[in-house]
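Taking the form predicted alone, here's one chain by itself in structure tokens.
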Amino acid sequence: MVVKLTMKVGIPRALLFYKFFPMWTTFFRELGVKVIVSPNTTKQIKTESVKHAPDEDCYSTKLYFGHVMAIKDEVDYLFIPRFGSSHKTNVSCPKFIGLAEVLQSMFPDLPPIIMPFYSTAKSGHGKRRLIYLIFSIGFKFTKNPFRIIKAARRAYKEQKVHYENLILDEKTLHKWEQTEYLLNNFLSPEEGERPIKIALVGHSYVLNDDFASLNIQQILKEHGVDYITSEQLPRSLVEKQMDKLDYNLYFDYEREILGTIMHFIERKSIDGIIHLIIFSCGPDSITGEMAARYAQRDPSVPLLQLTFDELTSETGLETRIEAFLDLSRRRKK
């Protein structure tokens, strides 16, 4: 009797994983594939990242190399999509498009890489392209087209639910801004004391990677901060701020970051903003400079910008955050 082994697909826990993990993991699992996600970033993964990644890459892209190395020997395929955009004009980082081929050329001993290319803005891709990619990937693991369709529908549903749970509606955001609602229910402020409110903005792969962000969310929790992230701001409010620019900021994820900063500077409904920047990221550099200028024009909401790379010190970071929170509390009083 021949036992059919389950195919294994590896997904690095880095970059776009934090945006699309519900969709990716659900699709493969519904096809009967075992999904191997690389572990949370560790010091060892960082060491491998610095060792293998090109020097000119940003810190987040370097970490991606380490996550690939962590699972390459455990899987039959690696899933590294070449995602350009899902918007007619706005794009994501161009390195997302070339990363799979860079890895393939640098490390020919890697497992086969599934690298679907999709870009609405630059290549005019739409539903037909998406359907083609779904079936071209699905047929690697099953000959049943109905199972592929079912997997795709389930994956889309899981991604939609993820966004619905993550992104606040405007009514809930307004309640939070008026301190009628706490986003972090671990808080236990003293009676009559309003907890300090902070906006934590940055890329999802920085915000959600405790090692890359040096546990900044945990630090804020320990200091009793009720914080909101740029991922949670309603998209309608982000686009409202972007419409005020004299030009189109066409980096999609930078729009999310800058729109959040502009919103809270305009509303003056929080006590401070912490902006996480990745060293040598071009789009991040542009957004960081624009955010700093908006904050200088209206300094009523203090802005702290923190730059991260493989040499950033956790002790130095925590000292800066503590000083910023003390400043914000004094300003509030």
Second form
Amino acid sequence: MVVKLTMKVGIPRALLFYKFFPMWTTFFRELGVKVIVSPNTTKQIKTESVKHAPDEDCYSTKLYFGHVMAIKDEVDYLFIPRFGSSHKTNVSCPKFIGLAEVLQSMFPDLPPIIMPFYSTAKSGHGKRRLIYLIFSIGFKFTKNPFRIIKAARRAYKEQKVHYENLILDEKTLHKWEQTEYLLNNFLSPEEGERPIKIALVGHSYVLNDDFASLNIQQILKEHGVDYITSEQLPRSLVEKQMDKLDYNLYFDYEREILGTIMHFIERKSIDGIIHLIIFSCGPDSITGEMAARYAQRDPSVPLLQLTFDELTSETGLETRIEAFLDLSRRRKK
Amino acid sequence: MMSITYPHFGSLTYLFEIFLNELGRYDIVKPKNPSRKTAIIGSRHSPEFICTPFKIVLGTFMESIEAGAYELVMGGFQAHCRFGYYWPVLKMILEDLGYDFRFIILDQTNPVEFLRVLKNDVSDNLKLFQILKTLRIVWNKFCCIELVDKLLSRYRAVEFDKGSSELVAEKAFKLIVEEKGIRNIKDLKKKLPGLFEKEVSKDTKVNPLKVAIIGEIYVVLEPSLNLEIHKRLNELGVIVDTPVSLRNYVDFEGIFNPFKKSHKQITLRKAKHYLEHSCGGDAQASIGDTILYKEKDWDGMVHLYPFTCMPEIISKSILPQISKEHNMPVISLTIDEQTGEAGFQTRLEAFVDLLERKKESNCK
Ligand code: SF4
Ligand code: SF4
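Having seen the form predicted alone, can you show the form predicted together with its partner chain?
What follows is the whole complex; the chain from before opens it.
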């Protein structure tokens, strides 16, 4: 009897995984591949990260190293895309492009890395490139082109559904801003009192990594805060804010971050903004400064900027958040 | 009076001055050589973990505005790194500090816009053809300046009388600034090597080591930030070269002669195997040049990059592999405004020692 071996592809749960996981996991699964995603970040993963990653790297990239180490021994391939950009002119952080090759160079014993390169802004990639990539990856695992097409379609659909569920439409956002609608419906606000509303702003891979963000979402929930994340803000509103700048914020994901902050500074519809910054992050050094200065110029919505790295302490963080929420509450009245 | 100024950028500072003069601007506030104080005031107002060149540029602009400058000229283009954000952030910071100024941004990746800004915002009512003419002059003077830098880093290592090469270089820079007419400039360029050869007496006994410096362009080319590394190595008797050049960003020769392979294209080809796509800055070049200099039989590489520089952290992580596979010693040094001289010197000396030992054992 022939035992049919399924190939295993490992995907580190870090960085862009948090944006593209529906697409990536679905694609491989539909090809009949076993997808192994590294577990949620743990203390041990952090320790491994710090041990293996270059000292000066940003905290999020360091964590990527730990996630690679966590799964490298049980997979046949690692999937680490080299992602340049998906926008006509705007780019992403260069680390997304270099990471796969850095890992390969530093750890030659890793399993083979599948590293598709995609860059609309600098290389003019579009649909054709995408189809090429889909097939070149697909044929590693199946000979059936129809299966590949089907997998790609499903993957695309999953990603779309994910965005649809995640991103609010302008109407819902407006209702939320008017407190006619709660985003965190587990709340039981006391009669007649509206919960405080906060925007939680940062990279997807910080917002959604409970370990890296020291459970900030949980902390906010426990304090009865109705929060919105920068991922949820309608893109159209982000772009509207970006159009007001006299320069082009060409790091695509930073647009979401600064755009959300500017939107709420302008609308003054919430009680506070919490901005999560990654230690030693290049793009954040720019947006962090911009955000701080816009907030200073128009201080009606308080802004709290928190910097995260491997040494940030949970208690210190909680105290700062509590103090900030107190301030927001007092302002609300 | 609306005086104009620009960042300090190694010997290219001469070039910027030449450029403005050619465009009819003489109301210049020359940037001071960045000092410790420049770095301190710059970093006091800079974002946390911004890369170091930013702090120096900010400090320099603050000093120049206080000295009377109003128009600030600098480059700005969109790449994979932060350079394109320098001016908007600088602008906000300087505004918040209450300064009165105006930014003029030159983006060489967009030639039409580049020329428009030069014509309307910088030049003193020049016509387009006049501007094109000045570009040619400036480019040729740029080649001269670069050549002097190269010669200096070579001759200073073997000079008999300490300081003699620097005197020649100073003289040469002065000639370059003053020379007029494209023919004369081209002639001058041919004469420069002879000038050094004639006026610097060489210590002929030595068989010097040869080291190339690679990395992020600002830190490689600005002596006040890199603690005069070229000179330090020269004083250890090492001949120094650097492939890092403005050419990698603006390539005039490439425009006029598309068949000539530029240095950048050659290095990128070499780097491809290790880092296939551009990550901004000079990351691929750092890798490609290491291989190239090995092929040219140089002894080692010093890789410099500013603290938190994004592209160079990538190349720094890959360079150890290149070093091993090509048997080429590489030392990566991160630099910021707080880098101490003593530790820096020790590391350089240790590296040079290592190269010397390697060379000796190869000769045996
Ligand atoms: S955007 Fe910032 S946090 Fe993300 S990988 Fe780049 S440097 Fe790191
Ligand atoms: S190359 Fe490095 S130092 Fe230069 S602007 Fe970019 S990130 Fe900063």
